[in-house]
Each structure stands twice: as C-alpha cells, then as structure tokens.
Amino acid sequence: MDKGDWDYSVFWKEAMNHIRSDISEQEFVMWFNNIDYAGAKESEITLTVPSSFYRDQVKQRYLPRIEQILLDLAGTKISLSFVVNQQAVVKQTSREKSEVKKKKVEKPPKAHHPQLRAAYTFNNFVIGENNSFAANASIAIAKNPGKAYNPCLIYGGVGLGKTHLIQSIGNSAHTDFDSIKIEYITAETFTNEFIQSIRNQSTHKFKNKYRTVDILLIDDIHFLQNKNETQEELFHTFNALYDANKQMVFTCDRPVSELKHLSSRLRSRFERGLNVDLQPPSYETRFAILRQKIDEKEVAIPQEVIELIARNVTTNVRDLESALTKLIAYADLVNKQITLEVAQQLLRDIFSNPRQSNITIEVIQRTVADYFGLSHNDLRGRKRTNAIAFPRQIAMFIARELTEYSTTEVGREFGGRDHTTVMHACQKIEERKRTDPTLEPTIQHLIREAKEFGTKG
C-alpha cells in the first residue's frame, strides 16, 4: 500500500464513539470537539488540535486510553501525532483542494458585524461545566436562528461570559448565513434610543428598526426594571418577533423571577423560552482558560504559576484576565521572567481579596433570604418593612463576620446604602442578641449555611 494511501478515518471515528459513552458529554465538548483527523500514514493517525494546551491535557488525560481502542479496532497498533493551529501540511485530494478554491472564490469573507466585538466567538469560549448547557444552547441558536430555543436568556453573575456567548451568537450567525438582519444593544441604550424617538416624534423609526430584524440580542435586561414605557414598547416588539419566528436571546444577571419591577406579562415572555444559567468556573476550566489566554497571547507562563491563579482565582472569568494580564503586563515592562515567586509576589493582593473567598456577600445574601423566605434582591432593595428590614441587618452582621469587606463596600452589595446603615445595622444585631436568646442560635445557623454554600460553590 502506498505511504499516501492509508485511511484510518473510520477507526478514529469509532475510537471517538468509545470515548463518548466513557465520560460526561460536557467533558468530551471540552475536549474534543475542537480536535479533527487530518490524515494518516502506516501506523499513525495525525490530528489537528488549536492549542499545546489541548495537545498537552489530551495526551495526558485519554492518549493510553484512545491508543488502546484503536488497537482492538484495527487489530495493530496506531499512534497518535497531533498538530498544532492546523499548520502541518496535510494531503489533500484535488477534489478537496478545487472545493477549497470554489468556496473562497463564491464566498469572501463577509465584512465584520459593526455592533459586535469580533473577539468574541465560539471558538473562544472556554466550555466547562458550569456553562455547558448555555454553551451548546446558544450555539444550537447560532445554527438555526428561531427554531430552536426562542426565546433564550442566558442569566448570571459579573464576568461569567454572558456578553460573550451572546456576541458569539450574532457573530456566527453574521457568518453563516447571507442577508441576516442581527441587532444587537444594551437594555440601557434601547431605552436611550426609545425616549429619543418619543422627543424626535421619530417612534415609527425606532419600531421598524427592531421590529424587522431577523435576530435581537439584548444585553442586561435587568436594566429595564422601572422603565416601563420602555418595557411596554419591548412588549410589543417581543411579539412582533415571536409571530414572525425571529430570533431573540435576553441575558440577565439573575433569574428573570427575581426581577421585582418588570411587568407580569413581559416576565412571563422572558419565561416563554429557554432559560440557562451561568455559574462561576470550576478549577478545571479557570485552568482552561488561563490556558487558552496564554496561548493567544503567546507568553511564556509555567505550569505552576497557571495553577497558583485558577486555584486562587474562583470568581469570574474577568477576575482571571485580570490576574494574567498584570503578570504579562510586569513581564513586558521590566522584561523578567514570570516564576511562581513573582507571581506570588505580584498578585497577593488579588489573592487576599475577600471576593476570591466561596463565601461572598452574594453567598450570605442568597443564605438568608432563603431562611426568611425572600429573594436576595429584597435584601438588596429599598423596601424597610420589618420582614425585609430585619433580615437585611441580619445579613450586613454576617457579612462583616465573615468577610473583610469595609462597612462602605457591604452597604455598596446591599443596593447601594452608605456605610452607616451598615454600623447602624451590626449595632441594632448586637443590641437585639443581647435580649433575645434565640437569635444567637439563628445566626450560628446561618454562618454554617452560608459557609456549606460557599464550599458547595
């Protein structure tokens, strides 16, 4: 058989099926689904992967595992090479290479989407499992746009990605198919735009402008709370679009139930869909996505330093970026090495802040509006009727004894309240403990809760 002639495509295809019915569907789109055969020769399957990092966790984690399935598949041994980006130079048929040359002659690249941020893509969305489920949602929305989960809101805390797999909707979409009107805007500047069509008596613009698209992505829908002119007219617009089988994904940064001043019925629009969630990254994908950063950025960062920052790090995504991009920033600017010692040195801060702790003010806030049956935006809100009031206090005592958060910074998670409120409140928990023999017990309660929670987290 000649070198060039060798196929071991169908063996590699049910190699893949082996290892999907071995481990969790969120673990093999992490990854494999960014690895492609590219061809093979006598004993030997090459593949493509985008990244060291995936070559590296891929050989590690299933190479012993794979290898063996080809073996029982083929009844000899294949090795496995890999590739990294696609730059190896693969064979290819003259058929697949005049397919190549059609398709970039019929169809040249289409020119950016002007409202999205071509950053933000699929490709680079670091699937885990904590955001898997919204992951695949939203590219099943991408490929086939109001078929498939219309509406969509995808809600969550600051940092976790909701803006980028929103864009990365739009973004794929804006590739794949010709001719799709996508608009994508911030609850805050679709409000901006509707009040300065009511003083331009311009309205009829603004409907048709959003009435007519193909997709609409709105970001940060909690903004609409108490607008409700503007939640009137995102009503209307809502179901012009549903009736016409368009698109529609909301994202949020909480469950559209907890959104005290919004209407019923657009609530219950909201609701209507698919709604996913989006919680902070385990180890394994901060790890992840500090690797895939480096990658891009093509820094030199050792292997225990990337484990120093996901270990610390257990917030957000953006908490991540930001702790990468002040070593690369030390490294560029006094051109030193990056070793764990200077890391440590470096980010000791970021590691010594009180939000990198399972136990955040969001942690008690959720702990004891459950214990009093309220949601954690009644603590937040400005409501001071005793069976909010009470609780609140409750939890501004809490989040004192279990953090080292400034009175300032409390008041600031608790809807914005000064730091007085907050010494007010630990002052009157104190007096009350004094007085009422239950309340010490209640308290103890909730530290233990709220700390169960974080380590659940």
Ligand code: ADP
Second form
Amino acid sequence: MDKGDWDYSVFWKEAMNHIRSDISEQEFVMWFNNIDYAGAKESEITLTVPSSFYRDQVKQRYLPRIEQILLDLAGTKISLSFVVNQQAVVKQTSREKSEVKKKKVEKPPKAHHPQLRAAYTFNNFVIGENNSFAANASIAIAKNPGKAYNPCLIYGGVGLGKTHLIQSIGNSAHTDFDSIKIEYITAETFTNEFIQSIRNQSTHKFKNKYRTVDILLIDDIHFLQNKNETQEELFHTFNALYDANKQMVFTCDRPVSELKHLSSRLRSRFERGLNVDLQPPSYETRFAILRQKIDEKEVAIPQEVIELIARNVTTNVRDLESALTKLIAYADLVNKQITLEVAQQLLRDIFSNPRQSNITIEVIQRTVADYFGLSHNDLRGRKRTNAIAFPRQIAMFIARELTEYSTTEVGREFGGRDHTTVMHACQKIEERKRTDPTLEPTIQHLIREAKEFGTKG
Ligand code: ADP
Ligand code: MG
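Pass me the form predicted together with the named molecule as well; I've looked at the form predicted on its own already.
Shown next: the complete complex, the earlier chain at its head.
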C-alpha cells in the first residue's frame, strides 16, 4: 500500500468522533467498528473494510457526510478509498490489533487447544447491535483474563452465538498467552465427569483439574438444574477460582434468574459479575452474517437471494447457516446457478419454519394470560381495561412473531377483532419497547414459555 508521507489519521479520528455523535451507538458499532485507517497519500485516505458488502453499505450511507466532515476539518478535499481485507473483521482497535500482531511475530505458532474448535474466533464473529455488548466484553476478557469482567455470564437463545463467543475467548487467550491453562467444558460433560469421579473415587483429581486453571469456560449451565451435587461442587470450584482471581465465563440459555432449579447460592455467584445477553440478529446483521459466511465459502450468491434469506430466516444464526448450507450443497450437486427462483423453491420448508408450527395462538394466549394472572377468555373477550388491553397487545405481538398467521387471522382469534387492531397492537408494543427496557426481556421470556408449552403439547 502506498502510504506516502501523508498522515491524515488525526482527521480521520476526528471525523469518526463527529459521526459517532451524529448516529446511535448501535449504528456506529455496526458500521464503523469494522473500518480501519490504513494509510494515506495526497488528498486520499485508504481504509480497510472486512467485505465488499461493508464497503458498499458505508459508501451508500455515509460517504458524502464523511467527505464533508473531512473537508471542514482539513480545509481541503480528502477522498476515501477502500481496501477489502477479510482479516479486518476483527473488532479491535487498530492499536490492539498491531499489539496482537507484534506478539504473534515473536512467537512460533502454537498448536490449537484440544477442547476448542479452531473455527470459533473473534475474527469471524459478526458484531451487530444484538450482540455487540457480549462480543466486546468477550474480547476484553480474552485480553485481560481475570481482570476485566469476572465472572462473566453470556445468555441467550439457541443458535445465537454463545458457544462461538465463549470458545473465541479460549482460542484468543490460548494464542496470546504463553503458559495459560484453559479448560472449556459443557455443563453436561462437567456433570458426567464429576459423577464418574465419584464412582472411581477420584474426586480429588477432578477438583484438582478444575481448581488449578487460569480460565474456566463452562457452556450451557442451564443443564445443571436439578443436579444438586454437581452444583455443590461447582460452587466450591467457583469460590476457589474467584478468590485466586482466575477468569470464569459461563453461558446459559436464559437469564440466571429464570433457572428455577438452581441453588440460590450458586445463582448468586453467577449473577455476581457481568451478565450480558445475545438477542436475535436484526435484518441488517443477518445480512452481514450471510455475507460473511458467503465470503468465507467463496461461492457466488446473488444479492437478491441473500436478501430473501435474511428476510425469511429470522430466528437465529444457526438457522441462517443451515439455509445457506442447503443452497450451496444444492448448487454444488446439480452444478447450477443459484437464482431467486431456485432459492425460493429450495428453502420453502425452512421459511415456513416447522419447528414453530406447534405454537398455536391459543398456546400463546394461555402463556400470556397465565403470566399476567388473567384467564384465556380475558384475552379473547371485549374488555378494554388497561389490565387486559396491554397483555392482549403483547399476545398479539407474540402471535405475529411466532406464527405464520396474518393479522386478519390473528384478529379473528382474539374475539373477532379487525386486522388494523392487531397492527396497532404490534406498533404499540414496538414503541413501548423503546422506552421500557423491561418489556423486551418479558417478551423473550413469554416466547420461551410458549415454545416450551408448544413442544410439550
Ligand atoms: P449457541 O451456542 O448460542 O446455541 P452457536 O455459538 O453454536 O450458538 O452458534 C450457532 C452457529 O452460528 C455457529 O456456527 C456460529 O459460528 C454461528 N454464529 C453465531 N453468531 C454468529 C455471528 N455473530 N457471526 C458469525 N457466526 C455466528
Ligand atoms: Mg451452544
């Protein structure tokens, strides 16, 4: 890259400060955390971006604004050029990045950690507004184990990246630190190992293994529910590591407060440090994730097909990946171009989401009614008191989220209401979510309950 003698990095930094104060933090994280100043020549700054998708989006959305700011700052026109650099997906500041690079140059490459999947790294984890807090906390932990956030608990539904993140912490620390002892284990394996050690009368070995690590990563701790002896053992392990300032990270499929069958003293340990959540990705993030996966796989998939998938697969990243895998496998098999028609045909089953088909509007109504101490008929009835109207709006909202029913059909299930009433309800809930931070977790909780109910029944 031609760096020349020009250095506009200060202007760039300042321009970023302007942009940051112009747009929301989420938007900023989404589009600018991934861009780095790479160098400059006369009247031109070169930036690295992680993909052509990012380049095009940033150009479309912000280019005139950024160039205007640069003009104001420098008093002369500075244009921007972009270099697509796949490695740049790392969400670190450029300084942190060069530190990591320096360290890497000095060290011979290390064999990969036996319990960790090498594919789970921060490099290929796409950060969006749904996961940026969890991802940035994880990066901080990997850089400063035992010091930044300890313990840390990452929670969120299936397929949202818990395992990817917790393993990325392990992989990153494993490469960056020389003699660091990292244990990654699922709560299920932890439980089985513990039971086995009781049988073999080797619990001392078990205790020794887990109480002498520098980083303990336990995935899916919801599995520990009702496993009282294992909970007891983990409680003591926790205390030993905590007292020694050793890093612990846990994942869970729901907030710890909702684990009903967990001893309260262990729960209070989990709640002690940082608890961060992973939410389902927004359309933009889904799009960015698909682009990332496509870049990785080096296949050609038209923009309109990516949009189709991003629009229709809304549940989680795992489902996004399987839609993509199915498409690619098909194209490979029949040696055919992936067109919009082919994709629509092929992904019909995935789009209609069979996993959610057990969830009827009645299940949703009963779940919501239960939660608010109302009857199922209250939600279907005509009463409009606030105590009923709000839960009814929530139930309508969830019905639209979880089922394929149209607003007309949903209206019919709620005592023959008009479809505009349903639309209005959904709007109200969206609005209220913006001002009431407790609403989203409540809705997520109800969705989980409805799903559980739905799969049982
Ligand atoms: P969980 O443990 O929460 O069920 P996983 O970590 O197994 O979810 O994620 C499911 C799949 O989606 C994995 O293949 C993972 O690599 C991928 N994935 C999840 N979140 C992201 C992300 N933000 N960027 C890229 N890939 C992701
Ligand atoms: Mg997992």
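Between two forms, the rigid core is defined as the largest C-alpha subset superposing within 1.5 Å. Residue numbers count along the first chain shown, from 1. Just so it is clear, the structure is predicted and the values come from calculations on it, not from any experiment.
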| query | finding |
| --- | --- |
| Is_shifted K147 between these two forms (CA, 2 Å cut-off, rigid core) | no |
| Rigid core superposed: L71 CA moves 2 Å or more between these two forms | yes |
| CA of Y283, rigid core aligned, shift of 2 Å or more between these two forms | no |
